[in-house]
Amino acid sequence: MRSNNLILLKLGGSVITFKNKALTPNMEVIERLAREISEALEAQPFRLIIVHGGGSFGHPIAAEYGIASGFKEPTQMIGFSKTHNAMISLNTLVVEALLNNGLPAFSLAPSSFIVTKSGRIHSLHMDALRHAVELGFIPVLYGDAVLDYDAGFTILSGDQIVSKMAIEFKANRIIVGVDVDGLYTADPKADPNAQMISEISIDDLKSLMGRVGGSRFIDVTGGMMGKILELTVPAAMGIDVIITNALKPNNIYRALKGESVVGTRIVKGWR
């Protein structure tokens, strides 16, 4: 049984930052998305959890210090802390934009309630998050540098968080905002003949896996391939999953309202 109108919204790092410019937010897009979220909630109330990626804030630092591969030497501890601190800075910008639009955004660091094991969420303390949602807050989480029982520490992607939270809350829908229109048969930024896929089953994703383009810039969490792998789990449980271009005005607004939007829908099977 699904929770009452709960949506998980993922805002990709390639959307809210300029991934080719270190520590550079795309404030115009962040502010527009905050307005779209506010307008969608005003038009049609629903519960919401937002998760955003790291883009040019988290990924370059994490890559420089090899955080995703785990603890190897003490100098990495500085890199771990720098990565986490950079994500706090980006998260603050997102939360402030939401607050400026009258939304009760509530920042919650994944590293404060999640510990991974071999890179997968293992220890999860949900009480604060559940209570915040029940009260009507909009928790704003993010891909984070987290402690790991096996590796010491690692990078926990926003996509893994979205998948886990959707399952835990029995969400109605997952909306993933990226910098392309959806899934393609090839990387649309490199192949002009790439074809967009408007709907795809989990089974047919297997044949697409080797052809989906990754990130052109540094991405320590797997790029588009990582998104697909994480999203298949909630999709298999019947949770609606839509991938759409958040750089195009009103796409997120329409998706939040449940309206038709250009993008890719992942379904359990062909109907």
The other form holds:
Protein chains: 2
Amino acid sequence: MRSNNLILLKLGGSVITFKNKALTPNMEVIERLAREISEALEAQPFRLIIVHGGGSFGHPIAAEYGIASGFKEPTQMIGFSKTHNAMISLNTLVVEALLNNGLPAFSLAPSSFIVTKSGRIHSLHMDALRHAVELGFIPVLYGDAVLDYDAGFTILSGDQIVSKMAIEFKANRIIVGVDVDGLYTADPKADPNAQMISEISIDDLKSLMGRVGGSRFIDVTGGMMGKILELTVPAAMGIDVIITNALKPNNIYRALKGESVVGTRIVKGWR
Amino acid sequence: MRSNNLILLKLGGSVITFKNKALTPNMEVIERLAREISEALEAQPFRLIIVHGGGSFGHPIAAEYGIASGFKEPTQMIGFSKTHNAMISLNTLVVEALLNNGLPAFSLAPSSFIVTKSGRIHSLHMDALRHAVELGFIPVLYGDAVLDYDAGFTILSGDQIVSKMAIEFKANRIIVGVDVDGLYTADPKADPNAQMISEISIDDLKSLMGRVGGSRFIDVTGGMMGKILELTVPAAMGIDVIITNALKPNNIYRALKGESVVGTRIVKGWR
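Hand over the structure of the form predicted together with a further copy of the same chain; the form predicted alone is what we had up.
Let's see the whole complex now, leading with the same chain.
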């Protein structure tokens, strides 16, 4: 299938949930984002796959049972399943908000069609997902507790899913909605001189990230580093990647329409 | 994988929900069945895959939007997704009841790894399901709204899933929990002379079912015919099939342990 005109939209767990309150969705934001997506699609049609994070749904249970470190004892199996169930319940809220706005959203469970190997997507079966996109559905996936051929099980991040799907579908654009404005030269919460980077090449990113720890050139706190590492692969293939603040109204709407937004673009670049 | 000592357990929608009350689970039965499964597994270990039906969760929404007749207009897409969401919410109740009994149940969404063609399972990706079984999980699947290569989408019955999985895994036994005692010579609710059939060969079944309509030899009301048609395939391959009343305590417990129960056995048989 030629999948031009397809956008991958990531909605961060810290956007759609209250990060510090267990199992608490941010319904106001979820509903606003559903409206923004609906309005963007009304303005101009495009294909869309949404992937969301876990926030206060997936993470606390996964941490309690040590799911990310793999299968070490049988009691973890209960926690693995509970992590997945928590993600299902968050996913249902997102899908229902989209349905309520007339959008043909459809839930797909990553752990039902993906098995990882040492944490990386290894077995991936796209038939249902591809057919859903072809029929005009908006598949809604999520970071999930998945089975792993080496570790037994692990946590598969929404960022890895987004990047993989963007590559598989030859997406035009990846929009990553987070709870900050973009990438900064330093932690903006700690350093008043921190500046947002509006555009950065992959090479500059890699060179800066090699200096993480001692570096003051780029902020990779709050899980931003893992996110960036995932996103460099599709960016290197020429897929537009834009990181923007989804807590601020209209950023996602504008980014979906291809308009410029405050945020960080990752661009392909050679030295 | 050699999957001996594996049982496929089907729990009918009319067992785990109140058929005539929309979106109403029968929690008492769900919890009792979870206990029976747990006790049977304590008595002797075996591998287990559970598939449940939709009852008053899936069917009313699927009927309202005509999902089983395929994709004819865009408004159905919302109904397709809502049918799936209703099944997810029923599935979560079943999985949680099993988890609460210490069982490593794990939800898998059939529509995420199965695509049908004219209503029959066509694309089937078993990697996640197989690995779950190998690790000792109890996968819990369900009749689902699935995508279809010919019709756009359709309803995939739990009975078709059970039969297919039993064949794929070379299961030892299929136990089908329903809300009647077994197959009858006539509708037991209408005919006082109706007799339960405790054992029937595939050939006798097929010959009797060819006469459906005028026949008084076998009751195929209440969706029993579709169920039987699905189950004859694994039965013909030598897989034990037993239909029993899951509303009556201890039938599922006894059937899981391989003990005799009131019900109908379908046995392989040639003329």
